[in-house]
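Quick heads-up: it's one chain on its own, the form predicted in complex with the partner chain, in structure tokens.
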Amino acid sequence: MSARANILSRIRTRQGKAVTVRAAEREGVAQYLAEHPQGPRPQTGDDALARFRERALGLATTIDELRSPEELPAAVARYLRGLGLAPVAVCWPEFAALDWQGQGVSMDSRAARGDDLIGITGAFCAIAETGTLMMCSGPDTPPAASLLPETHIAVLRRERIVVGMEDAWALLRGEHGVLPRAVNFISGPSRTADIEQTVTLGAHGPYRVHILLV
């Protein structure tokens, strides 16, 4: 017999079932699967934006709020020139076509290596109850972009800020049907906690997350 048998049947014996499944077994996965129902929600209060920028900001996460799309060459260029970090980044291709140069940014459309030092990205959505960006990969949307480099500046539009988890899962199943590879929930730059419990931002991952909303 299989491993896979001999687990699978040690279970069915030890709570006392026959061996073969009943039909009634199947369908009950079945049909909890179809409803999928949600756990009891906390309250976040009606704000579903100002919630939001909190939870980030508490996350250390850092957040500059735009009037419109083509701000964005400006207010990267102001980050970066505020933080002393050359600007020069990789991004997604959703913002290649942005005038970077009339900004003095040397942006490169590609996929990140080891080396990059800043990363621009999207995100699918973000999560007010958290204060987390929600990021999905696919051949426009590389993971890697907001992991390699050791700034991570994420662009994020009001309008897709959701209450909970459960609602970015639903805006998931919407738009998507089938999960992406990697489904990535960002909240804040890496850190860690290891040595003597003394958080240090940075560890494998961006030093620095900043959010552009739009």
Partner chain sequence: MHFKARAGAKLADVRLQTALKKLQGNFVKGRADRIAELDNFPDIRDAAAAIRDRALENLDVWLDTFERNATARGTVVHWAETHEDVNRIVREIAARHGVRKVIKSKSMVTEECGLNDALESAGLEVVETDLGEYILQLAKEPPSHIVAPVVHKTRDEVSDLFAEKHNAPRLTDIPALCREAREKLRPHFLTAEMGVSGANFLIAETGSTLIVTNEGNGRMVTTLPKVHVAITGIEKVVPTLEDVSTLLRLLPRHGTGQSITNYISVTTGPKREGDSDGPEHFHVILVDAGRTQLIGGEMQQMLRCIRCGACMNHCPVYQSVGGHAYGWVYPGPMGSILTPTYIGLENARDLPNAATLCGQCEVACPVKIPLPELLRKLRERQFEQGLKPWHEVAALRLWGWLAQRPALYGLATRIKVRALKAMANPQGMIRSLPFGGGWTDRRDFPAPEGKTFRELYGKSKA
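Hand over the structure of the form predicted alone; the form predicted in complex with the partner chain is what we had up.
Single chain only below; no partners, no other molecules.
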């Protein structure tokens, strides 16, 4: 964080601004965002959930719908059995107290390491227009759990689905005020077509993304 702060302070100094952001400056930005009209946006329909499901499935994401968070361990165990994957995973702290052991899943609440194959996370919100998950880093939301494992399982609440990117950023500003250290957008499994124009999954991150919609 000190290196990041040093870089940003040098930029602000070259711009003739104070090293630290003042309240008046933040208020000016907030006022500009509130008054600045949005550009044209595509028509996505009235059903954000249906639009999100359609777009996410089109990106090779898989989705399972649950009635309550208590169903998460059973849903995860069922998903792993279906793919023949070992029931060993890491998760964000908010899911640590669920009955994983009762479903035969070995769960560790921590940031993922290079040898972890399955990561279970929440999501700040989801964007219906593109089928994208918006992830915000923090002490209890380590991004490694969604980036390092081969399989990423994301828990998403239905009410956290917004229509477009503009709505996602507005929600983040409204709830957090100050941006987190990192904001990541996940649109299906990692993929690339750099080699002979052939799409390859899992090139730079998970090659499976599974959403548990609660």
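The term rigid core refers to the most C-alpha atoms you can superpose between the two forms while keeping them within 1.5 Å. Numbering follows the first chain given and starts at 1. What you are looking at is a predicted structure, and each value in this text was computed from that prediction instead of being measured.
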Flag for residue 28, CA shift 2 Å or larger between these two forms after aligning core: yes
Large Cα move at residue 37 between these two forms, threshold 2 Å, rigid core: yes
